[in-house]
Amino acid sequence: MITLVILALVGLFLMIAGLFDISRKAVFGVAMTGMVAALAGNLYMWDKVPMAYFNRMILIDNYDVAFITAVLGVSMFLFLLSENYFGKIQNYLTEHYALYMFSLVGMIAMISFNNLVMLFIGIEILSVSLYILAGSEKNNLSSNEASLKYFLMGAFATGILLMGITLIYGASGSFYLSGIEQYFTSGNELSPIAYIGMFLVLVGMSFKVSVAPFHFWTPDVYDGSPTFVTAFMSTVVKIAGFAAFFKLFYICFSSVIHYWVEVVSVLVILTVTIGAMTAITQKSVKRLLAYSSVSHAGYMLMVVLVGADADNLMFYVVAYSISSIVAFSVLMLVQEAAGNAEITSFEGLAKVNPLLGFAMTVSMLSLAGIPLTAGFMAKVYILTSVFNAGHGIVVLVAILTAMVGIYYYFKVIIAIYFKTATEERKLFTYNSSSLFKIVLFIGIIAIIVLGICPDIIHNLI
């Protein structure tokens, strides 16, 4: 698979390049060129017959190409806004870029897996990279704490996932998705360990994508990690996580959906409720976005609940990712200028810097699901499919919690437009480059265009 190979080689090259004195622009150019080449190689696979690699442990079809494209596209979009983040790194710059390349390798393996061993390998490549990136600010105790918590909780969840994979293999005699599917659809009496394994895999995957009640690590890790790393984890990583989640349950376990549908329904309700209710009390925009990420994970999980509708998942993850990246980009500048991520730091931002104020407002409106934004159409597609599938209670809870979400998102908008900046804040300098402003503008346009013309992405797969 050319996409995976290109990113792996770029990551290895960047690791070796750390031995030499290479300029920041050259390192950035190599990373971006690698991602562009990987994206081109991935798009070449579109509409080809399913292609198998590594003894069929990876199988590529249009579903995989679409989600890998989303991962690479969102990553490139985020990296174009990373000048302030990478500009602060004094040591081991090339290693930072290499870790991001390796994390993308892990995500591609997660998305395109056809064997549970490859799924595990992909998750571990991604996780190890993120453990290091979360603690990359060595002199920041919060960053060190985030890395340690993520590592410990991640190791625990990995153990649960591995146990589930082991039990499924023990029952079905296969690690391949087709073999597991054949076992569950055979019509024969299923072994109890198959059901136990299935639920353990559900728990392990729920942890990886921050589904409640397995989300408890998320706020602290997101808050303590560097803001750019947080943006990466809450967007790109979620795309890969839910693409793998949906693929696994739709292919392998859809025939026994009556055994797990109620469990997933409860997880959805808990996720959207806990995410929304805990976000209300947050005074930090960074923690607010962390709990927002948990709440949105509930909507993405609804696609697993319904099944057989990957278009809705694709549209939702893209709409959410673009909106979140715009929000995190503004947050990075405000946090750098004010020294903190409190909502009060956004007071009067519309007058001090109209572009940043407007960008943050559009992203908040989209995350809240206000009409004429991408977030609104994403919620409409998801909730419509869930309602048509007969899960009315889930839809009702989602609508009520979405109304709660409007309240805490609008707290930021009110601070931007209806609060007066202190004399100190009026003197803040927001160091945004021309490229930063252009990409931010593109993000705003994308949110609005996808809200008005959603078919650009919807019905793609």
Given for the second form:
Amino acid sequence: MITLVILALVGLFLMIAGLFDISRKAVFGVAMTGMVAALAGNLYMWDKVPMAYFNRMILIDNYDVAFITAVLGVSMFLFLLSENYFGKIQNYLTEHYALYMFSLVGMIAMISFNNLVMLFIGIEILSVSLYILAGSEKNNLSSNEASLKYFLMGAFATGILLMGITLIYGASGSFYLSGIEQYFTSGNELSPIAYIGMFLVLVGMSFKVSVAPFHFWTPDVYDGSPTFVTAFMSTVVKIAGFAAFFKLFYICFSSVIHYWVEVVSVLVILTVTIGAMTAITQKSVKRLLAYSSVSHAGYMLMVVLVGADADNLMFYVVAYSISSIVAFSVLMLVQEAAGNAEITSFEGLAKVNPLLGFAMTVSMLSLAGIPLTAGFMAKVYILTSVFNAGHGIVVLVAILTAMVGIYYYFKVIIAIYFKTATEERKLFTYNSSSLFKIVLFIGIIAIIVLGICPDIIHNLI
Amino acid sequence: MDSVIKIIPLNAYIILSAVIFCIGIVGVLTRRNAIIIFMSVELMLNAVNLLLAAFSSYSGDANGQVFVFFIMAVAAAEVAVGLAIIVMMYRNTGSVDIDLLNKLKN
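Other form of same protein, the form predicted in complex with the partner chain, not the form predicted alone:
First the chain shown before, then all remaining chains and molecules of the complex.
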């Protein structure tokens, strides 16, 4: 809980600090210090007896500590790359930082919830901050459009989720996870509104984590938002969303798994297929990464489908987040130099700037799931557990679409290594600080190390 | 208060809420004006509020009614942000029609 309080206070402090004239470095320092302190407070909870706070609305055990660590670690990693992004913001700089802090507060609430009220509040704190961040480039029409679409779809999904929560409350008489679990395991005949509630909750959560067929807002929102916000949404937010999704279904609904397992397996098949098929035709790397995040959501949903092995989910989100962040950081630099995110802007990158070319290649290999990278091991773990649970068709479809995935990820690699840059593009300077290089370096090493000895993170929870 | 609510059977509340909720969903899916879509979302939230109050009275458990306050507070925050986004959109395009939002599709 100390994590939650620290981040909320840092957010409030930053909003007030906006009144005074504070240097950019100081603001960045305060935000980073706050996150480090929150992470320390969180790690202190590791391997303790599960602690309950706020009238048992929040319950923190090892599962929550692990996912909160992932969320905070990945966002700190991302913040180290934020120099160019925050450097361009002229007005309301501290408010931007405060919004990131508040969205982290929301994520922590939704990861460690023990009561559906807390889940709802966490999702809303997170979403409302993100609506603003998506539209933070006020004069850019695509950013406006992304923000409005995200807002309308997000509010709609919230309505559906709330109806689901209400119907479950009506049937079970409790908002607490333990009360709902008791109702579903009691063996009495379940009320029909409990089933409807369960499916509405499934739909609402699928909207939030962009699972097909409820993913249609994702490409537009990810494409239109500022690239840094897109990186934040497709990594950190996804970790929190799936942590909540898995926890809810694992604790509450696993005793009636036979009612929803087929629905979820159809969702998985649709998500991996649609994500891969629509990514093929994309010409913009940003949009390609958006579709790839949809198909990766399918893999994460497989853990919900199996209904066990939180370790696999943990490993997958970490591997996916690191690979994505490396890809997005190269994309940010290329986009700044070339002015657009098209694949053609990456042509000949290996000759002009070998480090960026190599980093992008490693991250693409990891996202595609080529052996010796973290992405490969993550896929192996998940597909093995899905196969053992008896969903052979899901595994088959996943492997076929992963092959399609290799095609479009390699399109970027081919552009980097085998095409030559135009004369004009050879003169681009990629504005990367030494901090940037260090982070890219750590990212590349982490991808390879996790691919060779995955046990560092796997089997932790 | 309980007795007044309980004059009407619980199923009537469920049906009424479901109807209002469906009107909201149809509104979101068919209307093209951002503000009307937004109003439809509010309709969905209010259907939920009504149902929560009914469930809560019938089971004699105050938790549901407390949750209604949370939903109202969060919905108010969402209205503030949402209208700001719509105003920002209107300033840049001079319209709140969501069919104009097709720049990213191409």
